[in-house]
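Just the one chain here, laid out as structure tokens, in the form predicted on its own.
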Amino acid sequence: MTMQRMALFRLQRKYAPYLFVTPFIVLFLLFGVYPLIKSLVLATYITSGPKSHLFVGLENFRFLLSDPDFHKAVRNTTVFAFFSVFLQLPLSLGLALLLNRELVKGRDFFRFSFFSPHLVGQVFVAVLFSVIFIPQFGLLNRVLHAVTGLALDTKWLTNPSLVMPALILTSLWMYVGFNMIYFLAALQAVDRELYDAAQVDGASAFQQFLHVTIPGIRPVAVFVMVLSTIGSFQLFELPYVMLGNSSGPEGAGLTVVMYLYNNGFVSGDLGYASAIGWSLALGVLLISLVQMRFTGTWKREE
């Protein structure tokens, strides 16, 4: 009897890892697996709703590349992650320097007032700044005004050359204080003592941030740039929100989410939104690895 105690205590030993990740790996295969080889093989299909396809081999992406409407939701992308990422990093890096001072009083109020329009979410964020962009009584266009005597009708949603700018300051009040958290962690992580042998060799506060700072926060501005780029290039929510279920004015809030999912759920032509989907992923990978190669993240240390 204790033989086979000890026999059956061995084998549950040997297989009882593998029970227990056994629901993860079955859940992972379903939901993550298997919609990625699917929507691959739906790639290579025009489709009229789920149950009427036709297979036209790469026929989709080669369509791609001549596409004028993807063309333009490329391009309207680039320049939101573009500018979006290149004024948020400055902003939030900014913020949590000066909410990393000591001296600062209410500090956590401050962490929190800033990072708290992150908890909202974007569809809340569009609906408050479609009501602050509305000409004449918008809040924007009324501070202008006091400020700078401009005119209280500027049209920011349905002037096409405003629609972008628009798009873009509403995503730094939402997303600076986000990102200012990562920098704050990462500035309360640099060794103090590095900032203590540079003030006695004589280094000025630019300086320490220079050779300091920067250095000590660099994985994590490499990440932070990465991520807020990936978060850029899947933007939907909050202009298809903003712009009232469309892409703006001659398709100035077109993105290529918002392209994909008019093909595949307004179009009914999932086999082209899987292209789509696919070139997307494809692309973000490739601005991924360049901005990591050319910020030294696989960079040797001799």
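What we label the rigid core is the largest C-alpha set whose atoms superpose within 1.5 Å from one form to the other. Source: prediction; values computed, not measured. Numbering follows the first chain given and starts at 1. What changes on going to the form predicted together with the partner chain:
Annotation for Ser267: C-alpha shift under 2 angstroms between the two forms, rigid core superposed. Asn245 is among the residues whose C-alpha shifts by 2 Å or more between the two forms once the rigid core is aligned.
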Second form
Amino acid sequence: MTMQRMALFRLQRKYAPYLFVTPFIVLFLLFGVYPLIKSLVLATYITSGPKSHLFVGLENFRFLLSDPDFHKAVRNTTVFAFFSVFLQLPLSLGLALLLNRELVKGRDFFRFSFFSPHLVGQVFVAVLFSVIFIPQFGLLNRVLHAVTGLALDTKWLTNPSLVMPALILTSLWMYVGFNMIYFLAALQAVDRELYDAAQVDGASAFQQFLHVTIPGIRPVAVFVMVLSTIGSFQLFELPYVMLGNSSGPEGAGLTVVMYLYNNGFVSGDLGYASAIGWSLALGVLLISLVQMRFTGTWKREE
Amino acid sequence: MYQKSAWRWLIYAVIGIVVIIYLMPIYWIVVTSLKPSLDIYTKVPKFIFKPTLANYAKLLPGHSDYLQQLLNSIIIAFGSTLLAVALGTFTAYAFSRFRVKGANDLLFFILSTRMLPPVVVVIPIYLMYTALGLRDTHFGLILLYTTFNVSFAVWLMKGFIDEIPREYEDAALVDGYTRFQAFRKIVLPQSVTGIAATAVFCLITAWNEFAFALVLTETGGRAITAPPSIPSFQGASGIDWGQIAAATFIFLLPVAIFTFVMRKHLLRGVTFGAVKK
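Swap state to the form predicted together with the partner chain from the form predicted on its own:
So here's everything in the complex, that chain up top.
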């Protein structure tokens, strides 16, 4: 190798890595770090449209604490997150356990059909369920009427106390199958020999489930739980499409992100909307940290 | 033996019911999209009807902008997927092979920002795009979706590239290949699976994105994608379900075909690389 080539080689060794990484870092700073800081700054202003703004310090956050609409949004979102996550997980796991039995054939087909809501996406699912929930003609009322005799004119989307159950039902349809894919994958990764050993030791099926399956799938279960929680707290598409801008009767479908959208893009107070965004981010972060702490995954991941 | 086969029937029955619940709406979409509008609103669902393409005809240019919106979706989703995967692969390669200062901290930091709800940044991005004239442009949305997906792409691709033995490249480098040549001729061909898995995930995310598209485009604008256009499919006489069903079915096709082609790699993509089978 000539001296020149050696020098070039050395130069390349030194700078090539940074050349590879730079575009990524630039994008990340531009669309990740800058907007985050900017939105924190915005949260300290009262704005009316993009042009006029007034510095108010922490006033926006203080106002949030006493804003009844925000409280309602937080309450609705929390109820939604709680029920959708804690109904989703056992159902997904149950379904995965069924599919994981050796005698079940055609797993790929099942997996694909359970994944299909994800291809359609939230907006189209929302449109679809708006039809399913229609009184008289809707699929759900027809089925419930036939099976349980429930009134055909049950108004899922216009009766305040039924709005949340309707949204939770929709999200169950969307996510139970999707999360099942994670659980199925986790179940298939559990070492067969552990079951054999447990069987030799005389463990019942339930004991095996408790002491082999559960510990084996725990990391994935925690992962699914944390992600579902984060996702649930961002509920927006479903109520936006199914209930419209007004968030349903008596604001029964008002969620935190809906409230952010209404404040920022309907009333034009970008500052207040930013404060809502940051409160949501902090809340979600706190909940995920608690979940990870509580389930002890933190140490294991390291 | 008898007991086992009873179990088997029970399991299949439960799975069968769940599959029906999952496929019913898709069935509904297809059937409704082919029904004459009079047959959609009947008290008892009509199973026998004369299929018509009238609902699809209503989507053609002149009647609606839907095909243009769909084309926007295709340009933006596929464009951003291509960029995110390319950039992700490059970056992952660097993180995998070189000692970049503080790489681990950086990766962890980037990953943890994925835990934040993206709506936190919707307002600053709205302002930024307004100031730069990027609102309602294809380029603007492509750039945004690329950013959404790239950190995930880096993470996923790093897992794949870490598995490719370094020895091959070392040999190539000794033979006088440059880094880029080694990357192109050795690493790329071996990461096809990873690229496919990453692409499926990025495409689905970009294809279905709603909130940012809603805020950053105009109704009836140049770059509006299909998802935010759908809720406005309401004529004077209320919602035209036949038309919506037809629109949904067409919307499903590109991503369904892509996912079907990539189905072997789907699992690893959606499980963030956690599952290798």
